[in-house]
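As a starting point, one isolated chain is supplied in structure tokens, in the form predicted alone.
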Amino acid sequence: MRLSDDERAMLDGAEGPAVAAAMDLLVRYGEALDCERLCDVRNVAGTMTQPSPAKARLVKEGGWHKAFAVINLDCDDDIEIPDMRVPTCQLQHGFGPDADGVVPYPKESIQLQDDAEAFYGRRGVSILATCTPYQVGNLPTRGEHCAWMESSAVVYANSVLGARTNCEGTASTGAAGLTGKIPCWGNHLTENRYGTHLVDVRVPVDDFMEWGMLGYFVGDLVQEARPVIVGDIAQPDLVDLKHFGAAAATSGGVELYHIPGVTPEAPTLEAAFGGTPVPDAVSYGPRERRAVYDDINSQGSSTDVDFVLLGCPHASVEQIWRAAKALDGRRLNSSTQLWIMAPRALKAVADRSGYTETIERAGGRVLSDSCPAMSRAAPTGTRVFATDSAKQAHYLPAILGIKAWFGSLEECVDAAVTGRWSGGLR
């Protein structure tokens, strides 16, 4: 790799052993990718504070400095971790104090995480604790190079915001926070950001559920390529694009998509493909829509629902408000629990707006910081759950061994109230 003078100085130890270890990791990473140089980044979103048995052991052996060196820098040396060099945030992690007594989750993990938040907060890590940092103030600008983790956050940053990031890992984001550098390859390069596939939508896609189904179809179709979406689609909002991207990154590995006239790098269809010939379109029509719905719901058999999960990716205030309206004056089935996952900052807004009170009066909960997939925790005894998230319907059966139903928010709320699934494709 070609290193600049400041990069070479960091590698040689001019800024201390932790920064040198971080730069060594980035050089090894870049060389494995056959990458020629590093990018300057000023926006890092990674994971440092989430608890695990390995982390607990490392903290006991040598404190949080040791845990960061081993897990976030791939370094076994006894080094002290300095402040982050560039703005860095913590994505979602384990459940926090508001889950104590609600979620079957160890109190020791909550305490370990509290200790981690104090350690990393003093070193310049903003504890946003959400998979949707863009909902709570972390909004990179168009063209800005970033180092982000979390598939749904990455696809949103690239596609909706026009920022530039690959789907990074725990170690590469840890190193980026200390150096302000990341290998310059993949989505950082303009030539790798043009569309590869054209999808023509021939059924109306005009609500949250439909955007999720379309995303699941597109991800399965293109895998890690870059789809361009045209056709019978309504003007999407933040929530629709959040849901679409998360689903596309789940059934495939989509990190970047274009919607001409909506996403910033695609003012026109021609611009989305960078002036190259536009490929033949793949249709998404009634038959494909039905097949996607049946595929997502193929896990379900029993219509008895023990658990309802909303907010994946983490819910917006609008989604919490919609859930509160659907629950107002109603009461959950005695055998069914409802959790709504949200960023802690937005839960505070929901609390002040009265939405949380309405949800809790019905028997539901608004929880922050994590999700059942991240923390591998659902209500004890759960066999069947319902969700409005194609992502969670895809992952939780494999992670927790429970069955899934996928539908609209209103269908999920009805399932929480009745204890039974009665949703279906309209």
Contents of the next structure:
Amino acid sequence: MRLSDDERAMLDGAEGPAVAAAMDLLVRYGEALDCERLCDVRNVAGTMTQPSPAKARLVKEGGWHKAFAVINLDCDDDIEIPDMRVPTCQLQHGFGPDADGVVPYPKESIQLQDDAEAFYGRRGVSILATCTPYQVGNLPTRGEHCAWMESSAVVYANSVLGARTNCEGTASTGAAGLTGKIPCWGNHLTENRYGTHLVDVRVPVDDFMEWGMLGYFVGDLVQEARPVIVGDIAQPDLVDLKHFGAAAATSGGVELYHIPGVTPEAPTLEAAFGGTPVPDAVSYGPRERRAVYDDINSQGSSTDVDFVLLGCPHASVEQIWRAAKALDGRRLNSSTQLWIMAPRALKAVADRSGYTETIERAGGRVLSDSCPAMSRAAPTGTRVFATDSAKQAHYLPAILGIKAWFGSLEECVDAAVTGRWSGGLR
Amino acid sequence: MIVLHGRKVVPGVAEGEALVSHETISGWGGIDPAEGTIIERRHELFGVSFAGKILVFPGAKGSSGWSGFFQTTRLMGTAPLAMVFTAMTTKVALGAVVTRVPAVTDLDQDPVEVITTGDWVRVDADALPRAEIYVAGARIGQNDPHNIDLGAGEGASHGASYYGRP
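Cool, the form predicted alone is there; where's the form predicted in complex with its partner chain?
Full assembly next; the chain just shown is listed first.
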């Protein structure tokens, strides 16, 4: 790799051993990628506070300095961790104190995370505690180089905001926070940002459930490539594209897509493909829609629903409001629980707006910071759950060994009230 | 014996038994780092351990937790001995770096097709001018792998000696 003078100085220890270790990791990572240089970043989204058995052991051995060195810098030396050099935020992590007594989750993990928040907060890590930093004020500008992890956030930043980030990891974001650098590879380079596949939508896609299904179809189709979506699609909002990208990054590895006339790097279909010939379109019609619905719903047969999970990726205020309206004046089935996962900041808005009270009066909960997949925790005894998230329906059966139903927000709320799944494709 | 040539991703030399996956591998939600096993239910290697094996696979898929989960296999002593893969992504590049095992990509033949589970393989990521992978065509159980001269001296590997087998 070619390093600039400031990068070389950091590597040589001019800014202390932690920054040197961070630069060493970035050089090893860049060389693994066969990347020529680093680029400057001023927006890092990573993870430091998430509890794990390995992290608990490291903290016991050498405190949080040790845990950060090993896990976030891949460094075995005893080094002191300084302040972050550039703005850095914590993504979703484990459950917090608000889950105590609600979620079957170890108190020690809540305590460990509390300690972590205090340590990293003092070093300039903003505890956003959400998989959707773009919902709570972290909105990189078009063309801005970033170092983000969380596949659903990466695809949103690249596609909807036009920012430039690869799908980073725990160590690369730790190193980026201390240096303001990341390998200039992949999505950072203009030539890697044009579309590769064309998908023509021939059924109406007008709700985030439909966008999730379309995303699941597209991800499976293109895998790691860059799809361009045209056809019978209503003007999407933040929630629609949040669910589309999350699903496309679940069934495949989509990090960047374009919707001509909607997303910033695709004013036209031709622009989405960078002037290269537009490929033949793959159709998403009624048959494909039915197949993807059946695929996501292929995991169970019992219609007895123990648990309903909304808010993956973390819910917007509008989604919390919509759930509150669906639950208003109703009462959950005695053997079914309903959780809505949301960013802490937006839960505060929901509390203040009275939505949380309506949901809690019905027996549901609004929880922050985490999700059942991140924390491997669902209500005790759950065998079957229902969700409005294609991503959670995909992952949770593998992680918790439970069965999934996927449908609209209102179908999920109905399942929570009746204890039975009665959703279906309309 | 077959020799493949490729590009060094992470330096080092390792020798051991191959575990070949024809499907990409998920980290978060796809492996159990405590056991070093594949846990994705629909995966061809569901329930199989990669600990102490030369892991040969097309690449990484899924969550950005990939590297963190493979880093944890190193901390728990369940890491593979080496990684040989075809498709480069940030997930697998960083994952190989923090797992700290020899890793090679950009091979002149498709390793997933050429190498079979149980083959005895030597990964020399440090070889010049290109990294080399020696594949003994005999499967474990049919021939004693230690009788096959792969030029690895004592058969020592950085991975096996440093990180240990479970």
